[in-house]
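The form predicted alone is given below as one chain in structure tokens.
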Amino acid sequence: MFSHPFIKFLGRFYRGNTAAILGSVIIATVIFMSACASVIADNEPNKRVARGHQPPSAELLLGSTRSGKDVFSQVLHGGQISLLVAFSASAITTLIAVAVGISAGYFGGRIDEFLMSLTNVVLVFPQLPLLIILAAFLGQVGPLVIALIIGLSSWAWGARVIRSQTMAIRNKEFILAAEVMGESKWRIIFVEILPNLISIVVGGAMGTCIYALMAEAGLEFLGLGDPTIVTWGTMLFWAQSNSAFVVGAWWDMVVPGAAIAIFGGGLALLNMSIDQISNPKLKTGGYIKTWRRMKVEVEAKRAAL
């Protein structure tokens, strides 16, 4: 059962690395307890359920808002949404950046001027601003237009790093034994280049998930999200505006506030790992004993040759 290429994989990715086994518990326990809120949290994220600004207490382990709501319940089910925006948000980046970096790389010529041309459009505008004026042209917006906002506007980078690295890729040998056999170019793209990429995408959606977050934070935090959908950003909103630490009332603006960073600590610990298996340079731990292992067995094999 354990012998699969996967569980295999898998063993190699946590062995000695304490980073990926700290975000992943971080990630998927967020993640657990987001999906789970109507069975974890007793209370309903929009009821009244006591006083406002009551503190943390056996009944309300953190506390309420101004309004009488349960802040417990509230985190919980606005991850629901605000996880969402990110992981929505990541995606639509991921596979943009993909999809013009490869084809920029790989086909080359008018191609790839032309995507770099729109590419290099998209850079001049610098992003939040970008973000602000969009969610302020189009009103108070919901998670969905947030999560496009977001993704159809921070593609640019990725695909340059992608690119670049495609073009690393393109004249290695085994491309040219590829073409040279008579392989389809989409063949070659998803077969032979797209899994030599795997870190690098799975890093930069990593990066983009964690500036989603912030992103869709930020836009509601300003009043630029509909403020009726309970969200992490939506809570800061609302504790900003009921003057939350002013009035003493700081689990109202801490909690919320916590949750992001607790979530973006475990995505940025998980991005890092991932740095330590894709460059030799940034192996520690247990991986540096693995890698110099295998570096000592390749130099053998080329030696008795």
Second form
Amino acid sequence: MFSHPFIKFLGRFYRGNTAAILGSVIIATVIFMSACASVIADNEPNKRVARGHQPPSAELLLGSTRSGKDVFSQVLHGGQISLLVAFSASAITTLIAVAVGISAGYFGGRIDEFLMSLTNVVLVFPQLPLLIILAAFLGQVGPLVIALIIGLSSWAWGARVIRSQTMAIRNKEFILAAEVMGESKWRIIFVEILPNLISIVVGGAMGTCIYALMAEAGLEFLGLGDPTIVTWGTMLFWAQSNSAFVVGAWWDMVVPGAAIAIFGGGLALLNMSIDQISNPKLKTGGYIKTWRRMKVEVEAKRAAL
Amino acid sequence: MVSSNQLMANVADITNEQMGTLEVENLVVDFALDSALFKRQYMRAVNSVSLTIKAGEALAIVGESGSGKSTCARALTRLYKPTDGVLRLNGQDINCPENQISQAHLAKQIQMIFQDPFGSLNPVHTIRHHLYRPIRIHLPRLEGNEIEDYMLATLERVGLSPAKQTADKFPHELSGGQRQRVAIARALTTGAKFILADEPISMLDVSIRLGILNLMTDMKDEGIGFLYITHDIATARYFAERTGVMYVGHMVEWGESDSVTQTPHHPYTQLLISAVPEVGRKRENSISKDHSKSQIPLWKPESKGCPFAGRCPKVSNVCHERMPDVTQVAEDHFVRCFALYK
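Show the same protein again, this time as the form predicted together with its partner chain rather than the form predicted alone.
Whole complex next, starting from this chain.
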């Protein structure tokens, strides 16, 4: 079982790669705690359980909000929706980016011209203002609509990257060989080209995931989301509109902010390690360690002289 | 278990069609030079080339980079669309608009081997995948164990044993020569009658080249026709019965390999042969010194004359005006050069 190539690959990926291990542990922990929110947290997220703005204590681990709700329970339950939005927006983005990028890169010609002009149009739109205008236009929208808006407006960059990689692979001889063999176009795309793009696609998906998490929180913080649904963004929105910092209830603001930062950081760490695999030039960590050790040795010798 | 030989014989029956020929008649291939908006400028990569490959024989095409050798082969497999000319497989027009041969049928008859053994296998798939797909596409009658047996038999046939271990490997676990053998095995699994080998040994170690050439010779003896593209005129003579010399898209001299290489008549062929390094031979005359500096022309549809005129030591005025006609200099040896008339 341990000889399966995928397990071997995982072994190679994690060995000595502190960033990847740390990132994976953070992501796994956050996902696990959000998923088991109703088991871990005693209180309902929207139930009034204490007086307003109680500081963290043994009873209320992370204190209470202005309206007396349990912040610990809210951050866990809010994570479910925030993560769902981030992942589904990232999935939509990745799907569109892969479809557009590979089709443009593989078929070329007219199809390429058409898809790339479409991509360029999406690319030049300033994304956050567009998100704000769309969200404002649609009124206070639920998390799924936000996921859709983010997903549909942020695929262009990934599509360009995937297109150029596809074009590089497209002219490799194994693709010509498959064409001479009489393989269908769709098989060439999905079986011959796509597996070669995995690291770029996964890296892009994680990057989009961070972006979607931030964009969703940003929109909701500005009051463009549905404030009755508990997410990390609406938690920040309520904390801000109740002047949490001004009245000294820092936990109300810091907890959802820290949740976003920690999860985003975890994704960034993992993304960084994937970058190092797809681009070995970035793999410097080990060399810097070696260089430092050698430097210390040389200086020790010099001091001895 | 059915022995692999028996199985091979069965498969040979399935794919056995009449001993055929692959003919190219006046092939012209143009490439657009400009952007897609104004397609006015073209370059003529192949200009009126005719050749015939017979089953069980090899035709070598020799020429420097950019002479249109690979373009010929790629036009034959439909990777490029010919601008003009007729391609015939067993007498049947390949690109005839009505009654067109399907890509699958064409692929079953004609296969290609590429130059770069590192680029011609997909790094994310095992060798098994590379052989399994052509069997699935072209021999749908085989099932289950038969596929496996046939695949392993083909690997043994190209000298990759133990076949079972090789099949489970990824391309990066094989050497260049082994990969090229896998590429040949892939071409063979379809039961192809013609193999277009596009510089199959130029990127291999010298010590491995002969092994691949001998393997291809064995295939040839089993009735497969080869188009052997190379810049190495010495291996052309070793492997191929007939040789054609191309220069900037034109076939300038062709015929029986021995005759072409022993008594070259075209100045370009002479130049090529003088460029073959040989121990103990001094660089003879100054052909290459004086004339190698001039530019290789970019051939366009409206260009005229002999493409070699700019570099030719025997050039005369008429060379710049039109392409010389074909002259027969021996029983199976043809040249296109004005210098022969003098």
